[in-house]
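This document starts with one chain, in the form predicted alone, laid out as structure tokens.
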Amino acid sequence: MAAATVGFIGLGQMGVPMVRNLLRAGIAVLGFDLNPQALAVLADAPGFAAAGEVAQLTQDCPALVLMLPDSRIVDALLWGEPPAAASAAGLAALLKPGQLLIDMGSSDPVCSRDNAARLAALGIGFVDAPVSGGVRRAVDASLAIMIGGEPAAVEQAWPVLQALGKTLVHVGSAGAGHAVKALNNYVSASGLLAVCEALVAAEKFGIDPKLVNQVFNASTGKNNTTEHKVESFMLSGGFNSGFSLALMRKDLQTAQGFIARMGTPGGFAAHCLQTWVAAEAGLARGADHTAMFKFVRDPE
């Protein structure tokens, strides 16, 4: 694998940067983004070709990674379903048996799921390899990257997989990486949350919230947020971490689906998505999802 040839579709903020670790790795790409300007950006990066059309990767790639925002978009690229497609048919009807589609986004699980199936009838692997980390774990390749499929699947995606994160867990079978992932960034998103009505409410009492955050880090109450997020992008006003509060509130969506449709308790996850969906609609189109701490704040 490491000396063929890798398709990937998909060249926003997080897709750049996977690329240049691809290349780095020794791997060559050839891309392809409807968005023009995200091929310019690579278009001088040694081993990197640039795809006039996306049915130029079933040609000579072995496996093609898909970074795509959500399912509606990879079904609509795999099978020719609304609300666009590639081609007439899709992309699966122009793959090769023998190839290998590795999902990177954050699809629904369940759909990933069937979307396996439905490839492995025409001889076509699938993985699901969704990561956590965001655009600074993107740029240094020390992502942490959830792998769900079949073990032979999973053992040929691997060297792409390396090239990319840190941390490879492979959860189960097909759609088990995009359910962990899911999962994960609700528990994320939940305890940002739980983070700023803290601070808010230690703030209205007097207390400055930079020194409860420290507390917070040097007890219990510690979490990614508090750690990463509180000083860099929320009290200091920038709200510019790189991962917008739309995405949060998507992932925190198929969470809360997945949940439902497992039968299990989740009257929480409901409630959180509850905030995050009033918190898009109250702050600025394209805010950080660091903005929640803005929104808690002064919901008016």
Given for the second form:
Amino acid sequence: MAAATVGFIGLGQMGVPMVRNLLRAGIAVLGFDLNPQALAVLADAPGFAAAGEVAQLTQDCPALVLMLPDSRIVDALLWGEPPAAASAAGLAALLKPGQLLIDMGSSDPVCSRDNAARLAALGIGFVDAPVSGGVRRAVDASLAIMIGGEPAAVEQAWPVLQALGKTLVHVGSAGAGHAVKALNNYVSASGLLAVCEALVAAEKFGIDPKLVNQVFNASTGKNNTTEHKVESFMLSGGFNSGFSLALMRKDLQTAQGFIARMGTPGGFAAHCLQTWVAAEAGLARGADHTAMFKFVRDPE
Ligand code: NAD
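Could I have the structure of this protein in the form predicted together with nicotinamide-adenine-dinucleotide, to go alongside the form predicted alone above?
To see the whole picture, the full complex is given below, headed by that same chain.
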């Protein structure tokens, strides 16, 4: 494969449209996913090749992007700790000095800071570059990307990130991107929960929730949920935004843990997290995060 081929691990809801945008930008991609069906989705895309095993990416790609569910999986992959997906030694042992790892999933900032230090000791660059905007903005390459890492590593990652997002902000050293991402999702999840509680109460009073949401969108209650989720994914009954409730709960847990570690006020975050944990337990496995509306409407 060409020298500039990017390795991409994690071809799920976000990974697939992101890979398509790399290809559109003329960047060849060697992809890997544990799930062969995920790999098959991109099989016919020009410029894309599927790796039979993850180790192949370390041979052919100067930069590797991770778009995986969480830090537990990232750490297992990198260091060979259970449940490892790469070789027993882990992916890090196969990387060579000068290669770059870009973690674009929503990982834990403390784990990412540790990973950056351990990789730096091996001469391997690390950038955390989580994204916001969901599947919709992954598809049209307009993601917001919050970036943590050393300036030289960030510069190396820039062409890849530029092909995927519209607003790229270098927020600090390694782990800072993941911290901002978790905090963003805390703000987003609390806004979504507030909207659900408000709509369900209004409905019980006899007001059409669609009208309530229209009023919110013309008023100070407007937020990302009222603008992009209520009609399309909640009132429609579709509950299919492409972002699972389990991943949102994970992000909230990360944010709440981060706030606790900082020793700054976090009572509201703790309370919000409790409701998301209850919703995950109460809803079907694999539920979309917009199904919070269903949970608030009918918690039984
Ligand atoms: P997803 O579950 O749809 O995709 C994850 C993919 O990773 C799956 O295809 C899975 O098979 C693969 N995978 C898991 N473990 C693996 C391993 N060890 N080796 C190789 N492949 C492995 O998740 P997603 O919705 O695409 O989210 C990915 C990340 O992006 C998460 O951290 C999530 O929090 C974040 N995120 C998601 C959204 C969204 O709207 N879906 C938005 C912003 C950020």
